[in-house]
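Below sits a lone chain in structure tokens, taken as the form predicted alone.
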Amino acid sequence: MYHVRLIGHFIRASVQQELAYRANFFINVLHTVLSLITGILGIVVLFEQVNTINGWDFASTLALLGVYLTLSALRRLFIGPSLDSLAGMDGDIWRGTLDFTLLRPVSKQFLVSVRMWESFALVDLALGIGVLAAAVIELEHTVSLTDMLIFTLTLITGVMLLYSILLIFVSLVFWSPGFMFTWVFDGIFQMARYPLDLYPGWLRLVLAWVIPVGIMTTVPAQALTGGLSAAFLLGHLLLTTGLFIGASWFFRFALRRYASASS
């Protein structure tokens, strides 16, 4: 309860330093919209020309995109905007002033990835739950219940997938505070709006085991679509539990590297 309590007010605090600057709110509305017509566009002028793509019809396609704006939103609303203010641009590790985290009575790693909520990001979120629930209407079989629960738990694991690649990108800055790892995540990111099986061998099993990003989106796209087989999400939740658990022991170690503004 306690981390709980910690959360409502970073939430609070962020709000209300966000409603000092209503303006962004418009502007990101029309940013998320425009993102969305560009994204369901190229699905549609793409399947009017073939009905199937590698097994992946318009559905299960539209059903990835969910997946992707959904996850996307959900950086916005914490992830990128806590992990940003630690290791982005006049960051606290740019700046040195990585102190005052430290010497605050609880979990480090709590607390650089829970601190900044964008409340604006709540938008993204529901256009991404929409278009899930279009291509829902759009697939061909009923999504039953057991559907729904597995996709709920691969939907999660996407999100741990994504913030655990986004930590380890983070923490790499500690060794070279100069550079902004996570705009190279940035670019790599992009690929999760496509279907792993799209991609050429190699770069699958990039996108697959390497850098992980086209599994936080086509697994639960899978598994909405009733198309995810079970040794596939074993080795999913497989790969997550261990991937997060290697971020969190990397940027334990990455923080040794921190040099304050008063060392």
The other form holds:
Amino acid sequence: MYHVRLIGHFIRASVQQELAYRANFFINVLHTVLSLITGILGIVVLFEQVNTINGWDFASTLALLGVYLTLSALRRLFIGPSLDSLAGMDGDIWRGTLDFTLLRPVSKQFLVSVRMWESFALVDLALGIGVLAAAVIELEHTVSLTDMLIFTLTLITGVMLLYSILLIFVSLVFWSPGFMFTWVFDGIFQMARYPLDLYPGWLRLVLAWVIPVGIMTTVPAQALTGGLSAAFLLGHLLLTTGLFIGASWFFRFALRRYASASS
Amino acid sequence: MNHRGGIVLIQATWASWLQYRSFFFVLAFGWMIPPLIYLFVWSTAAGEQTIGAFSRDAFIVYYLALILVNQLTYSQTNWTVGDVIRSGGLNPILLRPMPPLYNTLATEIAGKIVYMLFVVPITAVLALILRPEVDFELQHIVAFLPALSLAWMLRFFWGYGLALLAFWATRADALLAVQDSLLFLLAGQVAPIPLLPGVIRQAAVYLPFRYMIGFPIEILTGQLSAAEIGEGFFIQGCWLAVALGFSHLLWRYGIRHYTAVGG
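Next block: the form predicted together with the partner chain, after the form predicted alone:
Now the full complex is given, and it begins with the chain already shown.
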């Protein structure tokens, strides 16, 4: 309960900060709408030319885009702003302001991961869910209640995967405080816009097992379209749990390198 | 006009940028991901067949060329012009005994060199991995070079004009974001122009965006007849004249409107 109350406080503080820059709201709306339009048109243009690519048609690829947008929105809501503030030349690690976080009597990883929120991402979230709904209507496969449940489960594991990978990338910042590891991740994450099966074999392996961004969106989309096998789902759950534990360990390991700003 | 000073400035900027090359490499990495995604998606979609006039190899060649052309014509200066105007950083630049355009030019050239150091080897490696069959014809290469230079000038002055609106509006860079989305859709990034759906394709031929990225690549890969190339150059020239005109006007009126910030 204590942690939930803390998160409540973090959200309130973040919203107050955001409200100070109200003109930004319209710029944000613009960016969100633009990325939605370009995302959808990208798929429309592709499927004007071909009907299916390796088993993916327009509706299922749209569902995958919906998953991608939803995950991006959740990332922007809290994981992103919290973790990004560690990296870069004006980040907490470079400037040594991580001291203030470390001194607080709460779990370090908890605090580092949820202390900043960007409420505008709720608009992104609504649009992502909207795209998902549109895709479900378009799908030839009727989505059953079990499909929905498995979809929700895989979406949650998707968020956990995303969080774990970001935590690993951010932990690397302790070795090289100025390097924008999260930007590198941003680039790779964009590849999750399209199903894994649309990439060549070697890249598929990388996006599934080395930096599993492809898994995050492909698995929930397959759950919706009914193309997910039970064995694969189990493997996915195990992978996610393993990665989450590994990432948490790696963060604690990296944190030991932190030497504050003073010499 | 103090041209010698300008040349020294260009050298100094280049040297200082090389110091931070890892930062710029990360940026360049992020920019080359979208074309890479479409390279993989389209070449997978083509498989053993052809889409329009494009085979798998044609898509690979097209998008590898696009990675290079996009990076060469991309002008990140356009994003910083607005900041310089808003923050009052324009003052020292105006006081120097040479045209302020040299400053922009210096960062442009420094940027091109630093980014190419990253993008050219990566593209070469990709070409070696993917091994597309390709032969360029001499006359296409000859026509490609002026088209590329004009594309760079057009993209640069077009964006420069938009950025100069910062003299009047504080968040003019929102327009640059819109411009980037239009470039994504209409310049041949999401798909080669001939594959766009009917109305959009016709619009793309007459709007300026194709002439910033797609047009030179279409020439290089031999997709255009001599008549189409001639027509393309004409449209490109017209838009360049427009861009030069309005960026020049905006600079003249803007600089009178400019009131410095700071001490």
